[in-house]
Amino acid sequence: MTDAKNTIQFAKRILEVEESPTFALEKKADALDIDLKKEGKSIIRFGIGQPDFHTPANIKEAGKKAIDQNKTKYTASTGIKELKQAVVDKFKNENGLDYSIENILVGNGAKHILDDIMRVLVNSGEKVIIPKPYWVSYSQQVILSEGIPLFVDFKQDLKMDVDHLKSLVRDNDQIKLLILNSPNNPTGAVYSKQEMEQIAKICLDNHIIIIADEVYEKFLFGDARHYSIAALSPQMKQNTITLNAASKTYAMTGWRIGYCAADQKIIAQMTKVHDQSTSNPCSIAQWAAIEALQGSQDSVKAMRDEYERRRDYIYQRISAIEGIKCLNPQGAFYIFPDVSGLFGNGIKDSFDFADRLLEEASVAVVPGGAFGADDYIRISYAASLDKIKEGMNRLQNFCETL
């Protein structure tokens, strides 16, 4: 009898997709975890990317108020009209960009718009820039649409490499799009204004569109700055896709909210693909959205400073162990410290640490091979404090016995 198994024909392009890295992570330390509870031990989770704090109570009731106004059907697939006139007012108060609604899309998370620009904008064998160290589903969706993922070096202080840019740029044809991630994810690094133009001069000359990611604005620490690449000028506007949402910064990674504002006629073409695929976000979701970005900010505030705490914390604790090097991280919610100097021993890369780091002192963090940085390894410090010192001396325990 013919095994059924060895008869299916998958596509070339899924068998090409990575599972993700993040959320392999967290199966294993799941399963390691039952075994270590039966201990009255657990393991200290700085793996995935999402906020410990629970959604603004103003958020929640916003939420539950639509169920009791049975705000409970379809909508536009795109989203609905209040709340993309809400993401236009927080565009214009917050970033200085004018748009309209029809310039706006709501998706699913932020994850899914990216995917759906890639449908829309990458034709097979075209190619996407893509900053290193990159959040890891950036290439991958490149993949899925069968394009070509072009990776840009990065400097010591983990920005990328604006001279090997233009060398990609110089020895490549066919190049779309290029990602920009600012505050970072895995690094927390920030880019001035200054880096911003640069960029912004290289993707112009070369009819390159940018795609701004732009999810972790909020969470910015000391005199960084954010800047949105699309209000350098009307050109840059005119020549960029800003992608933000509602998760990390109102800790509604469930309520899977993100949006977009990019050119009508992209924005048209991206219709078309929720048409036919996801339709609407959840329309109880949405209506929290409107809350959360029109609602008070105070929540906002408090996350911030919680993240700078942990942050201060964190980074000395690190900078503290022997072999570790680590930059303070400006944005975002993670730190990205070079690990190599602990490599031998039986560990050859990033991804024996951190299977390693598991197994023998209970710590979940990400290998930097995933984000395309093999010495290091990404840390999130989306976890309460005490458990922050907890995994702190378990790492430097950890680190001493190498």
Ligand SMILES: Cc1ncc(COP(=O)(O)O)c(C=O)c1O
Given for the second form:
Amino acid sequence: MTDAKNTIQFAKRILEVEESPTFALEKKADALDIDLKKEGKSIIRFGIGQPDFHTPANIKEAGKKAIDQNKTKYTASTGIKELKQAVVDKFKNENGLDYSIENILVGNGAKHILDDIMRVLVNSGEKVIIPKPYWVSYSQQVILSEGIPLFVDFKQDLKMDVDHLKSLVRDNDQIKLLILNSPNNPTGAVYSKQEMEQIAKICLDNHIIIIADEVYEKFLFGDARHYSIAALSPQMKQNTITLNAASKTYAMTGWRIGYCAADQKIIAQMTKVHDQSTSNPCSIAQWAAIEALQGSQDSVKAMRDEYERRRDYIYQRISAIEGIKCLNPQGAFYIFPDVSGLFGNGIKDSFDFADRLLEEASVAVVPGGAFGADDYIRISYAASLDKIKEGMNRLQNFCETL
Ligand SMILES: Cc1ncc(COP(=O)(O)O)c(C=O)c1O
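Same protein, different form: I have the form predicted on its own, so give me the form predicted together with the ligand.
Up next: the whole complex, starting with the chain shown before.
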């Protein structure tokens, strides 16, 4: 067989998709950890955006009960009506959004639903506005749907530069969607109601549908408040797809339950995607998610309180390191310090910084370049306070050597 015959001709769209930088970082940290463990040491991992808490007991019990009751068959591809009703109630009681179950879709995590949305709304060559710094999957999912990501610059407060948004909207045609993520991954920034009103107006005036990614809504600190942009007005409700998940709120990342609310016509098209691709999200996880949404919320409060304690500690430690500038995050479980003051001495960007920090100090962080902000690194504080203390000691020592 000739070489030419051996070459697999992959679809162009997949060749343009990048590997996930967080999964790549974990792989590298795993490899280094094997040698370190032999010396009784280990990597401190601030890379992955995954709660370090276990799924609360009441939710696990609901999952076990679902198995015992043989709730193990196919369900409707967009979720059981009991879970949809629980989602309707959640949006009404917590977000001021009045929907019926025809407006709800349940999928295999928020990530899966985002992919549905791109498939249903983005034609080849159409554009999706993504504010920097952005969660890495947004742009890659746009590319998978043969769309074009358009990135908005950010200001010093790490939030979208609205003037740049206006100029992008003025200078581009074929803009279909804008993704707004608040509380934000990777920055921990939370948009105020006034900021949302500005963004909402620009989108409404230009027929741009908003995807409001609210998966971190429960993790807010100090006097930060969460607003659902869809709740600003009936027009905004019509113009927004509100996305959420059990994953972060209830420490249920592995159960894979996400959900969204949108115009019935959009849900109907997304249903076709589920019918023909994944079918339903795991039946057992759906029953567990009902307990998550309807049962006691004490565990969510306990996790929030613990994240805030960690945030306070980590912010104070990082702010004290010479050469690093840092904003105090208002939500989620990430902090996004500017480390560019320490570039030089063989470190030219955030990728070099993260590499050296991993190799020399055994601390794993994600380079800000992966989120479109190369002066920064992302530290996930979904790790115990002991690990955070040790990690901060290592980071500080490492920075002092630069
Ligand atoms: C901003 C944001 N949206 C969506 C997701 C995906 O969540 P899920 O695990 O429910 O797919 C993540 C996960 O890291 C995230 O950070």
